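Next up: just one chain, as structure tokens, the form predicted alone.
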Amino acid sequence: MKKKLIAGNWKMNGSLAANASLLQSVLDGSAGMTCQAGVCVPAAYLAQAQALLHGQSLIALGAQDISSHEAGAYTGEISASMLQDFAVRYVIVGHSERRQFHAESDSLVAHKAQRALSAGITPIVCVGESLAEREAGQTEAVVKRQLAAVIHTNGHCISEIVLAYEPVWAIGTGRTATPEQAQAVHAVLRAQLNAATAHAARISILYGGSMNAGNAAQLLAQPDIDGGLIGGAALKAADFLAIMAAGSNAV
């Protein structure tokens, strides 16, 4: 049985000093945990967290986004080349906020998942439906495209991903979906996966949807739920840490 993943996403936020107290209480918390955990942190700060995490194997680093060029004239865009210079073991693409703000096409998200997989980064390719789309019973039908598309793009090596369920109207609103609602749409990214690899098995599908230290136990507790892409809960290290436990004590 693989290990959760919990995987903070720290988003825009973040200074030198509440960084390093963040991550320092983090670690020093973190002895004897059995789960897989990882940030992402702001570009501004890879550098900052490398020298921190340095040393210990148990919390990865990651980043929050990649481009899907290998180098040139995108100002502003961040390569697979740069981020491996920090040595990033994940990276987030297809985020709800980079599609809504940033107008991000579902082939965008799945080419950005390609360039880093080449680069032996593993992406956390997010996918949800909005508020809109769920009380109009697309939820499936909107999950499932986005997926559709990564798949299609990256073949035989969509099974070194991570996968995030994160539904939009559950993040950053206090709302959550039930640990029953989550499992059923993990249940459907499952079956896609399965159909498309015979290695389905060893991709994690984590929960996105406002996972914190009160409901993480009854989320990873479901068949399909295999960690936590953390938001607000990753900027508090005592909920960050109890997330954690709570993925090293599932079974």
Ligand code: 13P
The other form holds:
Amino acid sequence: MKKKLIAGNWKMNGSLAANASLLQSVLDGSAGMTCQAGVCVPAAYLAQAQALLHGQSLIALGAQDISSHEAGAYTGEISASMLQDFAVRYVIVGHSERRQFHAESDSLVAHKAQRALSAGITPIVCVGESLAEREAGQTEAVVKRQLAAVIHTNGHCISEIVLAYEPVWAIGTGRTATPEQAQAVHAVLRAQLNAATAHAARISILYGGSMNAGNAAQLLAQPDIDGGLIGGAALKAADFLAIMAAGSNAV
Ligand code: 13P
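We have the form predicted alone; now please give the form predicted together with the ligand.
Following is the full complex, with the preceding chain placed first.
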């Protein structure tokens, strides 16, 4: 049985002072927890977070994006080797906010995942449907199309990714997918991964979208939900710790 993975996505939030206090509280409160955990911080704070997380192994360092290019004239982009300089373990790719606000295509997301994998960084690949797509009955088709692009580009390396199902309508809205709704999509994704690689069992599929201290245990009890990608609740130490505790207690 895989350990649950509880990953915080801080998005574009934080300050030197706020990060230090948040991470210290999370570190202090997480002694003895048995889940896997990580925090995906803004690039500007990678050095700070690396220093604060130094000397412990429970909470891994993550980034929120990676360039699909190796190096060169790509102003504002952050390369895989730069992330390696900070010993980054995870990088989110294809978050719906990047697909929506930065017009990231399925193909670009797949190449970002490839760039991360070739640098030994685990991409947390996000997929998820909009409300309009769900209401039109397209949920399955949308997430399968998004994942298919990543499988197509990455071949057998797909077994090294982490996948996150984040229904766009549940992100930051307080409107969580029910455990049954989430499980149904996770089962579809699990089947697609099983068809793509003999090693699919090692891939964690996280749920993201208004996961919080109150609903985490029920979501994490679903057979194909292997963890959570947490936005708003990752910015409050007590809430993030409660979700980590739920992840540690889940079987
Ligand atoms: P919220 O937990 O704030 O809904 O955000 C989820 C998310 O987008 C994590 O990547």
